[in-house]
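The chain that follows stands alone, in the form predicted on its own, written as structure tokens.
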Amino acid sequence: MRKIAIINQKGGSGKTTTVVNLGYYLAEYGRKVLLVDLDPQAHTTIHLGFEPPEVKKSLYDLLVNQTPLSEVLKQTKYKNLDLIPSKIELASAEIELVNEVGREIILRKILIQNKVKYDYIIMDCPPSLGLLTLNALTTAKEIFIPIQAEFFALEGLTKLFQTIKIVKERVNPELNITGIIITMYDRRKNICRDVEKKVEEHFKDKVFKTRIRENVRLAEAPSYGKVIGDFDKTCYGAEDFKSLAKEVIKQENKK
């Protein structure tokens, strides 16, 4: 089981769109995925098609209330994918879990005390180092970085480095940075080449092969509560999701 943090405290990365995406065209490839919106915004949960206010049970409840994983987990509407939403109400988790012990730890024990088995597990995590994100490093063993190619791109990325390699030694010595997927990609534009070029140079081979490329249908889907490859298979965006997800399958030949 390869459990996966997406992860980027810069803001529109790209970050819920490869969460979503990427999940999908795993499970068309046959494999068993269980994606976690740990963002208050809840954006993975609408961009599957639900609507938080609907949702009756969500990850605060499995964190706060100890509601059994049964009543959370959803079914999506894609074979093999399955989600644990997100509400607004997660927001206000950090506060409520303070003086909870081992309140950095909660969803990795709740995930083995179900004995929960996937082929993935992947992460959407908020734009912040709070707790929420911290569970999800504790839980992860890998992270993936989705990095727009633009020009603050890199910007903050040494407080993120700097957390998970204090995560690394404290709390999850497994946890490692397997992938880097450049977002927003336009070949044409000077200013992506040059991010493209600091970030191979930088991560070198962690990088994908594959440009996550501008693709209006991308930013679309989420209104239609549908992943790209259900609301414009023929679009770049697809094309580009559908060929990360091969390089992911690959990695598992590796490992």
Ligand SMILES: Nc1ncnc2c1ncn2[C@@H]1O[C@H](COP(=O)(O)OP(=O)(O)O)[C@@H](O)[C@H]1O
Second form
Amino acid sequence: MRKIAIINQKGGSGKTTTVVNLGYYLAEYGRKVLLVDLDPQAHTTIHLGFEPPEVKKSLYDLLVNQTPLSEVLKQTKYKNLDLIPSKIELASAEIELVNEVGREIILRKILIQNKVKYDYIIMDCPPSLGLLTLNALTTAKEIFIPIQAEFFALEGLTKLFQTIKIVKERVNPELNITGIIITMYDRRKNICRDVEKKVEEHFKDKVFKTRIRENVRLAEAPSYGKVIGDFDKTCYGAEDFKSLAKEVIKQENKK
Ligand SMILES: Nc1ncnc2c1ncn2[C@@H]1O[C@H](COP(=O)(O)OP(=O)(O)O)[C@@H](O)[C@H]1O
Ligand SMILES: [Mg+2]
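Switch from the form predicted on its own to the form predicted in complex with the named molecule and print that structure.
Then the entire complex follows, led off by the chain already shown.
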């Protein structure tokens, strides 16, 4: 079972788009996939076609109210693709759990206690390094960082690395960055090629070969509650996420 946190505390770096569409293609290729929406904005949940009122129980109930996993877990309309949904109330979880011992490892414990079995658990993190992100980092074994190919892309990564290092040292020695995804890429723009070069120099073979190109269809799909392979399976965005999924599957042999 691969447990992957998709993380970058910078908003708009392509986390949610990656979680939903990579998750979908992995499921298409026959993997059993669980997505966990740790962002109170619930974009992953909405992107998969769940309107907020439809979500009776969310990750919030799982973390704060000890609601059984079976009441929270949802099957999506896509085969092999399940979801632990989010809801806006998750925003107060950090405060409500402030006095809870072991609050950084609640998700990990729940998944272990329920003997949850998937080929992939993919976690969508909020744009912060708070308690929810910590829960993803203690649960994960791998980290994928989507990096938007633009000027401020590399800012803030140092802080992210520090956080990862602390979690690795104190709680989760197995944790490693195993993939960098360059997103919203446009080969014609100098800035994109500059960022690409810097990212490759720094992360070397951790950078996936696939570039997720800028593609308006990817930005349109969420409002229809559809993954890209369902919304428009011939667009660049679909092609790119399919190719990324193949690369991720290739890593399985190395694990
Ligand atoms: N490759 C892309 N091309 C065009 N728009 C994109 C692409 N990837 C993401 N977007 C759009 O950019 C915005 C931010 O992406 P999102 O995945 O929500 O980032 P994050 O979850 O990191 O905040 C969203 O509106 C999304 O639809
Ligand atoms: Mg997001």
